[in-house]
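Single chain ahead, by itself, as structure tokens, in the form predicted on its own.
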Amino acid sequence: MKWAVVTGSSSGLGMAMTVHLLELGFSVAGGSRSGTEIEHENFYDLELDVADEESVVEFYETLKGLTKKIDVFIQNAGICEMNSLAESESEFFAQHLATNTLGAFHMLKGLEPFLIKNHTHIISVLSSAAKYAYPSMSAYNASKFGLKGLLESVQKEWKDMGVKFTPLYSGAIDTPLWDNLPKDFSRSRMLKLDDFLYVFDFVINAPDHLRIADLTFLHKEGFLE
């Protein structure tokens, strides 16, 4: 049985990827703060706050009782809020870094003992915001640019382990995330969840020796602003 870990599995992309992995025959440990509605014999719903190092340690301790090795690790948990620079407080900025960047650091550090040499596949949902700056999203952009650097460094550090890294730089995807943002964006210019899963399925089924180093995909009309 192959094992996958998905962070942020309670909704949106995280839930969709979890369901897809279960359909492919994986056992999946999903980590989230609020829990997941998924009911499946091979799904394990674990409490996880990636920004809290103690929570991450407890997550991996529980995971040890389920499996010793992870085939696929999905780095998905994150937050995204909008604010102009002038209206952003230090706490607002720090929350994005704590979840999107420091949280990834916590998870990668704890993952190391579960790596399978020349096999484990780490897929990270970075979004196009790791490459392309959006107005009123300085905190989010900074956290995603930081995550990109973190992943590139760890990839080189784990080179001898043969761990495969796939960063996904997706454009805007029509999920409930956008319901809570102050600006009214055109949903017709966003990718659909099925579009994302089309790419995800391609990546997850790629042969072990094939590394997709830089995959950017977005709506044909380009970046959303």
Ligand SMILES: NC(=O)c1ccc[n+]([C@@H]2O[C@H](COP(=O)([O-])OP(=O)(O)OC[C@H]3O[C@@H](n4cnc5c(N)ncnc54)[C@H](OP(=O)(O)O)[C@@H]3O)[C@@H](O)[C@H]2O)c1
Second form
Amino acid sequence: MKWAVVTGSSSGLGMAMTVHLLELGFSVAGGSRSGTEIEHENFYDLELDVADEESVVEFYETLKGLTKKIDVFIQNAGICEMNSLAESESEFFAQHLATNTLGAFHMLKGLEPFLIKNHTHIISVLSSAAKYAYPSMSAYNASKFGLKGLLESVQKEWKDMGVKFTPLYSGAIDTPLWDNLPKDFSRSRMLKLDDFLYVFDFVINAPDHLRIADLTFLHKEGFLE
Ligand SMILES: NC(=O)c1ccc[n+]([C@@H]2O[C@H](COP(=O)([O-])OP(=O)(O)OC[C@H]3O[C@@H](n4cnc5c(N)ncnc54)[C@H](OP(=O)(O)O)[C@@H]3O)[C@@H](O)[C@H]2O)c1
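Beyond the form predicted on its own, can we have the form predicted in complex with the ligand?
And the full complex, kicking off with our chain again.
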């Protein structure tokens, strides 16, 4: 039985990937703060706050009791809010870094004993915002640009250890992430969950020796601004 770990499994892309992996026959340990409605005999709904190192340690301890290996690790948990620089308090900015950047660091460090030993495939959900700046998104942009740097450095550090890194740079996708943003973005110009799963399926089914080093995908009408 193949095992996957998905962070941010309670909503949007994380929930969709979790359901898809279960359909493919994986056992899945999902981590989030609020938990999910997914009910499946091979799904384990675990409490996880990626921003809190203690929580990541507890997650790892629970995981060790469930499985001896992780074949696929999906780094997906993230937050995205909008604010002009003038309206951004440092706590707002820090929360983005703590979740999207430091959270990914906590998870790589926390799961490292599995990842190297198992030659795990690490699929990281970044964003077009890891390469392309949007107005009033400085906190989100900084956190995702930082995540890109973190992953590229660790990928080079571990390149001879058999770990495979696949970073996904997606444009806008219609998920609950957009529900509370102050601007009314056009949902018809966003990709749908099925579009994302089309790319995810391609990535997950690639031969083991084939690494997709850079995958950017977006709606044909371009980036949303
Ligand atoms: N939707 C898009 O347009 C888009 C485009 C490119 C990239 N992305 C990226 O895709 C990822 C998923 O986004 P989404 O669109 O699916 O958003 P979403 O529906 O808001 O889901 C976000 C997920 O992240 C989890 N999460 C947030 N903070 C967390 C924390 N501290 N610890 C553990 N889990 C946490 C949430 O769970 P809890 O709240 O239960 O903890 C939730 O499951 C994010 O990294 C986002 O930046 C999204």
